[in-house]
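This document opens with one chain alone, in structure tokens, the form predicted on its own.
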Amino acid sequence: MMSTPLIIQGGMGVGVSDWRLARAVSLEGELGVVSGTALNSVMVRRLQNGDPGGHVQRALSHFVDSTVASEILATYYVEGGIPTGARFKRSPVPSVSPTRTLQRLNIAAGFVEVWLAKEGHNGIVGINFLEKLQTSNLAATYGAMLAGVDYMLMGAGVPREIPGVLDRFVEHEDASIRIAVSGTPGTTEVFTTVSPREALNTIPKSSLKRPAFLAIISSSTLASHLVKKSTGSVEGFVIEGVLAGGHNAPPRGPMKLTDRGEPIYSHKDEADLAEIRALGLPFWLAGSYGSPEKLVQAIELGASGIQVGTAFAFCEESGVAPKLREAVIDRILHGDIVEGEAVFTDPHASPTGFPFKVVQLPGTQSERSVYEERPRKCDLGYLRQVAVRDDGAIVYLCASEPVEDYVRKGGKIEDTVDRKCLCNALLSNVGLAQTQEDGYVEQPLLTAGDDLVHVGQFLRPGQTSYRARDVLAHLKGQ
């Protein structure tokens, strides 16, 4: 494996850990990571905003297929940006059989984000994917590899087939993964495939570099399974505890809630580090490890280092909209965000059924009144679940879509209670909110780890903001 980092910057949300943040961390000698979630939507909305700085256009000018790059610009680029309040033209919705147009868009989006993060330096850059986004990950993975991505990280599932995908993309070969389905009669299996040679008019003549694969997991059992059963090599693990932001693994056993309504975890939900050390692969600890003391502790436990998300999510280079970032830091400085109340581990918010950490911030969907004002709509579809009906037809369900649609397609009405549209909310977090046909503007829903209250440790006296290098220097005791 290439240079082993001490600190991995978390691959967060939609556009939070964007190319600017990953680049800033990489330039400091650690592993900067871009988020691979909804990259196609992020790219096309940046273009429709006029592509300030010309960054997307610059990256596309280096894309291997100039025809595809030109088609994307002709379809989505708006010089000067769309008017305030205008609707964004959407990327096609993901499916198990993506059109050639969608595959090209996803490949290009993966390329653009990684290329910009790596532009002009030799630092290491990774890309992070959610395994649950199976219908959109493959093409973006190939695009990231075209840009020379060094690490690939994946969590929120069992990414057993991904190492083999990386091996096949090295030689530009077709790659497929099995799609997790519900309501499957008999032994019906559903696959999704990406063929680089069919998607693009031009591909490189030489082989690509295979990125090191790090699985983001929460148990030693899964780590052992991936080492033994993956279709290719696994180079290490990020061991993510329940205090980490975003999606958390559900508690083992029946779901029980605290008086506040949060899932109750126990020692059974802690990874056995002795068993993980015995596998002989590097690992990093994550989930409220963003302090110098925790870094020392991780090394003493045999880890190669730590993964840190929340501290980077609120630094200046983060993709979080400045007004949201500033509001959170202001509340921390004034003592309005306190430990135990700043973040709520919501067992219902995510349509995936996984607990999801929500920052309690006025004016966002953390407030019930703001959530209830939103007309239910599913127009992006990244978190849709694939189901097979009795007649063999494939349908797509999202527990956050209109209730009548979900039930009509075979979903249970109780699964829809308090579900939130994370796809639209997370794009709103980074200033790319959609204005819907009825005039409704999508509202944000911030996520962070439980150590949000400690973000003030990175602020120098008199300052109200900090940079990625300040986080790294503080963590290293510099």
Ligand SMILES: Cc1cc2nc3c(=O)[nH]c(=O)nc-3n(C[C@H](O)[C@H](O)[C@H](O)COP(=O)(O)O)c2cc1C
Given for the second form:
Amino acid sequence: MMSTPLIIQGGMGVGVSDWRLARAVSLEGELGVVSGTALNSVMVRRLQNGDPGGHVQRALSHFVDSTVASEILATYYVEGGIPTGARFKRSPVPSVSPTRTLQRLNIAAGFVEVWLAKEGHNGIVGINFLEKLQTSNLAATYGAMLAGVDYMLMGAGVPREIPGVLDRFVEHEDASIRIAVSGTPGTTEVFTTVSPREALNTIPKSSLKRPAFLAIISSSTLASHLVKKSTGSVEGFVIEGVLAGGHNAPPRGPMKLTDRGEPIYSHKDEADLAEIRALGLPFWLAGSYGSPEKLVQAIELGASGIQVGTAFAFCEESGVAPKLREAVIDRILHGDIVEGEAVFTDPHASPTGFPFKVVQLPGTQSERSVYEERPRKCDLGYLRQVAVRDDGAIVYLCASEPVEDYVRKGGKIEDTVDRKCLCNALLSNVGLAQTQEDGYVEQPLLTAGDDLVHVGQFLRPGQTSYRARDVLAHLKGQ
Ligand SMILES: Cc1cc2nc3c(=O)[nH]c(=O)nc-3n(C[C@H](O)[C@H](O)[C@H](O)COP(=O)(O)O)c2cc1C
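Output the form predicted in complex with this ligand next; the form predicted on its own has already been displayed.
The complete assembly is shown below, putting the previous chain first.
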């Protein structure tokens, strides 16, 4: 493996860990990670905002297939940007058999984000995916590899087949994964395939670099399963505890809630580090490890270092919309970010059914009234589950879609309660909110880990913002 980082900046959200943040961390010698989630939507909306700075266009001018780059610009680029409040033209929604157009968009989007993060330096850059987004991940992975991505990280599932996909993409070969089908296990198996040679008119003549694969997990059982059963090599693990921002693994056994309505975890939910160490692969600890003391502790426990998200999510280079970032910092400075109250581990918000950490911030969907004002709609579809009907037809369900649609397709009504549209909210978090046909403007829903209460440690006296470099220097005790 190439140089092993001490600090991994966690892959975050839709566009929170964008190329700017990953680049800033990478330039400091640590592992900067871009989020691979919904990159096609991020790219087409940046283009429709006029591509300030010309970054997307610059990256696309280096894309191996110039016809595809031109097609994307012709379809989505708007010089000077669309008027405020106008609707964004959307990318097609993900499906198990994506059209050539969608595959090209996903490949190009993966390429653009990693290319920009790596532009003009030799630092290491990773890309992070959620395993559940099976219908989008493959093409973006190939795109990231075209840009020379050094690490790939994947969590929120069992990414057993991904290491083999990386091996196949090295030689530009077709790669497939089996899609997890919800509902009654049937006999139908569903696969999704990406064929670089079919998707693009031109591919590089030489082989690509195979990125190191790190699985994000929370149990040693899963770690050892992945080492033994993966379709290719696993280079290490990020062990993520329940205090981490974003989605958390559900507690073992039946879900029980505290009086406040948060999942109850116990020592059974902690990974067995002795078993992880015995696997002999490097690992990083995550989930409220963002302090110099916790870094030392992680090393003492045999880790190669730590993965940190929350501290980076609110730094200047993060993709979080400045007004939201400033609102959070303002609350920190006024002592309004209180342990046990500032972040709520919501067992219902995410349509995936996984607990999702929500920052309690006025004006965002953490407020019930803001959430209830939103007319339910599913127009992005990243988190849709695939199901096979009795007649063999494939249907797509999201527990946050309009209730009647979900139930008509065979979903249970009780699964729709208090579900939030993370696709639209997360794009809103990074200033790329859609204005829907009915005039509704998608509202944000911020996530952060329990470490949010400690973010003030990175602010120097009198300052109201901090940079990624400040986080790294503080963590390393410099
Ligand atoms: C704003 C935010 C968004 C996140 N989004 C994702 C994500 O999309 N995928 C993922 O694997 N992890 C996600 N995470 C988890 C981070 O990658 C990282 O593991 C975690 O933040 C580490 O714990 P900490 O929050 O205590 O620093 C997110 C974390 C934050 C704070």
